[in-house]
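So this first bit is one chain, no partners, the form predicted on its own, shown in structure tokens.
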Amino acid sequence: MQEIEPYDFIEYFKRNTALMVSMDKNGKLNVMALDWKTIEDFDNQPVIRAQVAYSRYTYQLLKEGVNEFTVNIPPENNHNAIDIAGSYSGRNTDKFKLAELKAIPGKRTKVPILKDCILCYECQIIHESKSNMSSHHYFYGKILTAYASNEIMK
């Protein structure tokens, strides 16, 4: 992996799901398949804003675990592992496990980034605000670090 600016190769970003990686305070890890997601400038700074529906774990560790998560672009044949991630919920299910992800250290955030991914971003939570849908909640994560495979690299 290779560190990149945060709009480049914006076009995975785009159109594949991503796999988005919260922890509680104790660091337990949890992943979700998250489809509504976007790359905007927040307060002249390039932020990922996801969508999170309110009765999703991932939102319970949002408001309540650690201040950061990390958002993953796997390659366009890994769709073992969204579905997974898309139907199981994290509170009684090891997603982890079941998909066989592997998460590896972050440079500058608690939650880890997934290994195999083609782009991950490392984030911090620096706003949130209600979306139009009245089932989600938009969480604004501040990008402190973005890479790219080197398959994508080429």
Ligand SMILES: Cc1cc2nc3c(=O)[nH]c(=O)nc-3n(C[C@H](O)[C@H](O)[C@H](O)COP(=O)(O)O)c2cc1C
Given for the second form:
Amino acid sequence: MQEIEPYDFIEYFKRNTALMVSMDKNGKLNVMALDWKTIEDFDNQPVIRAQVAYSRYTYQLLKEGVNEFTVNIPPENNHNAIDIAGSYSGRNTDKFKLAELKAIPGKRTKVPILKDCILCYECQIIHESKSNMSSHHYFYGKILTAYASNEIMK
Ligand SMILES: Cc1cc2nc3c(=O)[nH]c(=O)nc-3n(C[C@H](O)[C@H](O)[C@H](O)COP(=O)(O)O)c2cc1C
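Based on the form predicted on its own presented above, generate the structure block for the form predicted in complex with the named molecule.
So here's everything in the complex, that chain up top.
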């Protein structure tokens, strides 16, 4: 993985479902499939705005756990991880184990990034707001650093 600027390779970010990793205060990890995401400037700094439903365990972790998340774009052929992360809840399933996902320590966040992803972003939550869908909430994560795999850097 090599460090990149937040807006580099944005076409891959936009067209692929992401795996969003969150963590509780004891270090327990969770991962969720995330389609509703943008990279945009907020207060003149690049953020990932993630739209997360109130019903998700991820929502609870983002509110009550570590004030950070990572967003990871898996290779286009890894449907298994997306299916598992997007259909089970971390409340009662260890999705890391089930999907055989490997965590790698983040450089700037306590929350890890995911091995074998083509893009990874380490984010610190700096703002939240109600989404225009009443069932969802926006989290704005300042991008502290971002990486791309050698595969897409070619
Ligand atoms: C392809 C795909 C994309 C998804 N995108 C989102 C999303 O953007 N926001 C959201 O709240 N849920 C989204 N979901 C649903 C959650 O990933 C799903 O409800 C998951 O089981 C929540 O896990 P959790 O309870 O461990 O947080 C998506 C599911 C799939 C399959």
